[in-house]
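Here we start with a single chain on its own, the form predicted alone, put down as structure tokens.
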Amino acid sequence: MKMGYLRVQRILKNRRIIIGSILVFLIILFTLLTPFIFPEGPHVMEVTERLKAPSKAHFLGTDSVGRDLLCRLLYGSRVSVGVGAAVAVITMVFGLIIGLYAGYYKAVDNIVMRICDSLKSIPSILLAIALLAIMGSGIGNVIISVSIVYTPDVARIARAAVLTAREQTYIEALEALGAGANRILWLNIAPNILSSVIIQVSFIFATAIVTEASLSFLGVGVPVPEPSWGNIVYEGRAVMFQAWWLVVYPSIFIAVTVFGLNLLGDGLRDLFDPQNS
């Protein structure tokens, strides 16, 4: 009870966690409420309202075919944040599995780490573009390609933790008692490294949103007319000097979300840092 109380106190004193959590919560809340706020959907066009500046009728203005920009951005958040969340979950699961077994079995380690090194030697955005060129565009393929790009980051953290844990006396004692590899990895090692993995995944969440936006902006990510923050900027770039809001407001949505996730990740890192205990 006392440890839990102290942990809550540390969380409440950590401004990064508080501010980051509030920003992320608001983004997720508006994402979930979007169908109720704009039940008509993001594809309703009013040609007579095209390229209207922000006003009471259209809070963030309209695009080149008269679609409400706020509506498009909120529906786009369902795609962009959804892609980021899916990538975060996939990289955490597969990165943890790969890292645990690579760190425990030397034969597996040599193969897996060479593959991870090869993937990380290629710039992330270029690797994602290459994978999408093979698989084709679409939300599902974007999630798969970006997950492949960032899974090695989690795998390396998990592997390093296993290599350190294997030197501990209690692991040697468990092996001497005949405990199986799966039991040691999942019951004794994995719980102790989850905090490090979760911190890394929070940053991957933010990076995945930026990567998806970049891919969609380049025309290889989420295809139009399905809105995402990246392809909204892509559509607005042609008229950006005439309608600045089509580029500025999507960029603000991306920046605020990534800022909130990074703050949350920094706060979690401080929270789980043994030196701050």
Given for the second form:
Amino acid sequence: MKMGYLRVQRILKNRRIIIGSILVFLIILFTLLTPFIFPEGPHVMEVTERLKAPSKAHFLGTDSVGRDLLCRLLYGSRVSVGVGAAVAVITMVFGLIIGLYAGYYKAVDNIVMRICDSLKSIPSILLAIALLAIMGSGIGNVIISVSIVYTPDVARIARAAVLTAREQTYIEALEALGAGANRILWLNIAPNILSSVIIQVSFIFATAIVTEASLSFLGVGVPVPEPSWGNIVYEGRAVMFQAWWLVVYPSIFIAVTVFGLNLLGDGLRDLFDPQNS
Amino acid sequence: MKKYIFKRILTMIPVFFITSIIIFSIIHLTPGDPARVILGDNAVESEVLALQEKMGLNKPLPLQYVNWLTGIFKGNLGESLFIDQPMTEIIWTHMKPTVSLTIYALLIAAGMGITCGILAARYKGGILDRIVTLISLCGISVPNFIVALLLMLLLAFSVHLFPVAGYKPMSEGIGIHVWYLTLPALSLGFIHMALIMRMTRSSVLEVLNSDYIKMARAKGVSEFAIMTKHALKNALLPIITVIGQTAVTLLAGAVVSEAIFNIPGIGQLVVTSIGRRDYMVIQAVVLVIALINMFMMLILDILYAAIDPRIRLDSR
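What's the form predicted together with its partner chain like, now that we've got the form predicted alone?
Let us now look at the entire complex, which starts with that chain.
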């Protein structure tokens, strides 16, 4: 009975990774294939085809200036997923570096972690808005500001993992053998804490997509006409009651992507870190 | 306990100073002169100089920071460039709708979240549990502006249950106030309901699997008493944590809901201030919300210590 239950649970857990990876893979595939599916780009307007409901000619309908919604959503996925991926990579690199040194050196820890605490005391969306208000909108600035907002999260996780890892006897042995701090940090501790960092980063990937969408929706993120999922909803909102598809389909794109990433993150956590799941 | 509270308040001081430095630098260390950015490219030189004078930008940076900080301690948060009112008054008037909205959303999130979470844990593997798991997965996958727009389409446009947008202050009657805030609060609370559900479920499950619950069962304690007296009390700590964090996130998340439903709260103030490049307002709002956040965290930590003696003893 107990064994059977455990097995079922394990399959369930694996299923999360499988479904999550398939979703994420499909989205990345579509993102990469977009220029081949719609070689004409996301800016083609057909004024006669304004606000057309989904049909065979326009699979998901058209927007208020007659641009094909599917085309814009697919090009938008390059921006939205791109921003998410860039933020994930940047926060991982900086979070890992900060976390490693803060966990290893007490002096660094005190300063860096207080800065992280302070950054986290400003709610994420508000901090991102404030940064963008000053820096101005644009894809690059969105990536920078969202990365600043989420790097402390990765740093904190990495630091906690380092604190546990450095108590292990093999680290003491390495220290006794005279290994340098950098060697220990990068060759011995980093590989051991990478799994917890990757789990956190997979969630940040998802959160960054949501944050970008919210910022663009508020009009401070990726500026129109460059399509991003957030600003497609932003534009669609004005005509939402005549053209529901302009809000519903982008929502589905965002939800499915974020769902896939969260599922993948959950699955990874179960796999790497069964105690915390 | 007193010692713990004192210590906890002491740790707030450096965080407050660093936060204030961060907020200050966001505005003052960005490339370009804020006065020039605010006035735009076509500004006349004399106007720029006048604004620099007004904002105190012609003084050295550390001095500007000290002036700003001492102003805060005197209750002066700076001056808006567009609204001719003291900053504290501007923030206070815009804070009221936001606070109403946040409390309403928190009630929805915590009420639904805790109830469903407990039931899901109690009947683990049942239909309700599956629904809860599904909702909590969906909830964290959907940004709140999307929930807001979908609710608007469904409950305000297709079925005319609630007003599409707008806000009625409490002075026009509590009923109409709540009625207008229902959709915004639902959309704002939904995601956090999902989080609280998830947390409650896992934390109650953990307690239900512990030895003392098995012991209570073996003694023949009724299922109801086990849930209310034994399980819930011990599962409460992580739940309170999530609720506390939720309250703060809701306050900030209200920015988006307010923009959608046209509620004259803090969020709308921030969004319009960005459009007008009224950086002083943005700076003040961010500071006030960060301060509220810090105090909430303080209260939470004190609450934990009151509930769980291990925390206050550990910190010695």
